[in-house]
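So this first bit is one chain, no partners, the form predicted alone, shown in structure tokens.
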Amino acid sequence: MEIVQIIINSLIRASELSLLALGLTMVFDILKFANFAHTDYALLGAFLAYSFSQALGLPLIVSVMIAAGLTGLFGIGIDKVLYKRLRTIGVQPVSLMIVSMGVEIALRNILRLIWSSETKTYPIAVVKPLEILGARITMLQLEIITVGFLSMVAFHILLHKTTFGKALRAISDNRALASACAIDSEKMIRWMWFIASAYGVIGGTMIAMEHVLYPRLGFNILIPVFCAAILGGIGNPYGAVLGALILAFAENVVLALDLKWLLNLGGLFHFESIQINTGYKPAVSFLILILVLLFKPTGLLRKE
């Protein structure tokens, strides 16, 4: 695989993963627990967008926006029903994490019950890919990179140029002090859930658009999303983006490697071209996750 194609494929993958990792790391930064249901929230939004575009005939971008808003409200509702009650009685973050596992399992099976286990595809026209320096990229993939970049810019502005962003950073630094300064922590947490869930829907929908949509997709992308967040430093939004970029490049470089030079043992054997199957892509995430936890458990940009 040419280097330009590797770069393009990596940017596409990073655009998808960073939006999901961003929501995951926001929740961890504020509430100090890993939300295992995060990718299934994203998948709920992806299924809603599919239904709006197919059943109601809405434009796809409108369907995604409506689905992101509804999923954001769903995230707020789950927090109000479960997590807020548990925070009120003072449970430990590990208990919240276990509850999120239950939410993830329940939501995945509800998705299977409503939309069945059959794979689905969005109504996207197939067009001839563009060629850039010998590499191929479709209009959909170009749009994914563009949306990912614009979403990151929008999040940066939200975090640093708005009252909400400043309040959220204050809660992250010292929640008790933020409350003493008349910042409504619970209100900010509700908005945090809305934004984290909505961003997840955009990332999850982009993955489903490029591939296929099915109820287990949320579980299948859980490890790469966690890996990206932990690699960059879970709790740091910019770390989530950096982690997604590094993971995406690692996946595509490994898949592009020809291992015949290694297995031939200097000419002792004569294997033909040997490349790792794309089905082993999750193994790359697992390996990176293990290495990070062994040598840099705080991640690259984790706040002290």
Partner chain sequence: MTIVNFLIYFLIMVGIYALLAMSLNLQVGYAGLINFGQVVFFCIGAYTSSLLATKTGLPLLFCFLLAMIVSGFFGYVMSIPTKSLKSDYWAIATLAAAEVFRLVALNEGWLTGGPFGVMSIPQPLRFLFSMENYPLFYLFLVTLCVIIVFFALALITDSPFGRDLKAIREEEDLCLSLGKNTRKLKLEAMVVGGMVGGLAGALFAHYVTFISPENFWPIETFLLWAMIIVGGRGNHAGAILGAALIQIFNVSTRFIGEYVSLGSDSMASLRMVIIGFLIIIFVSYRPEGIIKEKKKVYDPRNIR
Given for the second form:
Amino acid sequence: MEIVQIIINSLIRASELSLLALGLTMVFDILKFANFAHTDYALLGAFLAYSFSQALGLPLIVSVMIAAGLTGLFGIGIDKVLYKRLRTIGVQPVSLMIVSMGVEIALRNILRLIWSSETKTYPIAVVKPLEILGARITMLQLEIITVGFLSMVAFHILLHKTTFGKALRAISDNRALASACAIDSEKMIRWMWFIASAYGVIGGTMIAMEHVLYPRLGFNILIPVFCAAILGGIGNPYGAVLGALILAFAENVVLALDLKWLLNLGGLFHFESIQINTGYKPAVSFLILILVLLFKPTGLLRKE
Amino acid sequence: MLKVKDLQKKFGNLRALDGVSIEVEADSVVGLIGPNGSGKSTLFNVVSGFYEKDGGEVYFKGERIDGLTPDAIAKKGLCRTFQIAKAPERLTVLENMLLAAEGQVAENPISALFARRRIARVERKNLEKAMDLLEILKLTELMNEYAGDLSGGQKKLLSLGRVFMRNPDMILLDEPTAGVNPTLTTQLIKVIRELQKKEHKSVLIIEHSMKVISSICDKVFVLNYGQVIAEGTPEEIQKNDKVLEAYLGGV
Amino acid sequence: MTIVNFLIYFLIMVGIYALLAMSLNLQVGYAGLINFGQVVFFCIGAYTSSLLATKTGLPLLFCFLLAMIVSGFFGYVMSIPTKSLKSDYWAIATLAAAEVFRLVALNEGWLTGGPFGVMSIPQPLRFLFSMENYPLFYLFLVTLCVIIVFFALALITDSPFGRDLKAIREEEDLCLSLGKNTRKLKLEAMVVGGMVGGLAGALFAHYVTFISPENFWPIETFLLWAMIIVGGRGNHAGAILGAALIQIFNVSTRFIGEYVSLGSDSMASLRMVIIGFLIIIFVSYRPEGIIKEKKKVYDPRNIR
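Now that you have shown the form predicted alone, what about the form predicted in complex with its partner chain?
Starting with the chain above, the whole complex follows.
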């Protein structure tokens, strides 16, 4: 594959992953547990967006916005019913993680119950892809990169210019101190769930638009998203973006790589062109995740 | 017995330990005092291997132990307690005592399967020892309670009990009497003292109560801002101006 | 299928899952190791034994033993990062590791048959029994394994070793301060867990005589989690009870499915929704499960 194509594909993938990793890293940092249902929230939103555009005939972008808002509320609702109670009775974060695994299983199958396991595609007109420096990119993909970038900018502003952002950073730094400064952490946690879930919906919908939508998709992207968040350093939103970028490039480069040179040991042997089986594409993120956890579990960027 | 040379520990920009050197002779009880945040618990954590040092050396019985893992240090006979007493919630008081016992067999699955007789024999011996200690600590009534259900003070007593079960050559005690009622505190001091007399253990003890310190310590080190600012007998320390200043300045 | 045959099949499956649940329970309930990749032992055990049997024709007893050894070895590998990783990171890593194995099974067709799996796996002592009687013999074999494993694990956990594991589960630093090599203890728990899981895998493969990557989705791990959460962690009877209950639930919904006009896909989703809810409800409101961990009470009169 051409280098330009690899860069473009990686940027698309990174835009999608980073929007999902942002929410995951926030929840992990503030509530100290890995939310296994995070990508399923995103899928709930993606399905809602699908239905709004199909059944109500709303424009896709409007559907996604409404779906993101509703899923944000859903995130708050789940927190209220499940996690808040467990937080107040002071159970260990590990139990929250196990509960979130239960939510993952239940939610994924509720999606399957409502929308069935058949794959779905969004009503997007197929247009001839543009050509940039010999690489192909569709309008949709261009939009994904743009939306991804704009969402990141919006998040940056949110984090630095709003009370919510400042409070969130304060809680992340030192919870005891934050509550001493009369920051209503429960309110901030509600906002955090809203934003985490809504951002996830945008990322999840983008992935589903580019490929197809089906209930298992949430679980399938769970590990790549974890990988991006942990690689970047839990608790650092910029780290999540960086992690998503690195992971996206790794996924695309490893599969494009020709291992001939490596195996022939500089001329010792004469293997034909050898490439890694594309069936291993998901394994790239798994392996990076395992390697990061083994050698640098704190991730690349520290918390600010 | 224990020799700490120029120990350094930084947390970010904070020098928690800034060149601390102390020495605990064999067969002695040494106190470690200082205002909150002066680095006492950090010193314990570095010496016992829970924190990595940033510089300096630690010798125990003439052997260098800095850089070893906490369990390796404990195995060499240097045992500690924690400021906030740890107590495995769903192990009973008696199980806690047995957990700590020295010279256990079958701490692996193979012998757990095939050395049942030996296990029973050793467990029995340890049980007797545990019961004796629980009596001294006034915890006999609670022997079958979950440690998680104990009060803070009782957990402190239990952690002492565990250390005695472990029977190390030297004990690091982190505020052993905090949260323990006064009668029991007197009792505790007596126990520590007796144990030290009888078995010639060395003890390094972090304490806030000057009363406790003066009643059991042969020598006291005073820490402030990660440095040793004074050392001497409890009487000398109480008269030391620098020490008074450190404490009053802290207020 | 007659009702008796079905009952035998059902009991064999309960037995196999009981083994897996006991193995998971040793890791989770005793040592506090949050293993989200338990299915990997099942997978490795099944593939090792069936590949050895079909490709080398080794006596089946050795295939079973090697399956346990290889699986136990992988338990050792998985335990390596427990030293440096927080429990939720390790949980994510185990999930990823299990998926890597499934992908290997799926993609390395030359070894594993890829998506077609391993077929015609020989059955132990098949020639001694008639077609009708063989399942009965297999039930006997599985039951024997369950009984042996149950008593072996009971001996292991009712020993200073088991006490150490429980202490690690609750206060690892304390164990270190008492001179316990917690890394070694966790390693041993993982190896024993791996061996029992591998045994279950081998029993499964040689019973169904056909395995493919389809048998080893991560959802199997979560079913096992549901079993130990419902049955009760920290005691072996709880794991067996949980395995039986969840299997009864699975089967009964399958029967109900024949009378309710839901499609099989919907029925399967509904089943998993309920499993998810069971996990959530039990962890939130009855974390100890149906059978509570037994307190070890000593009678003071017996001590002196």
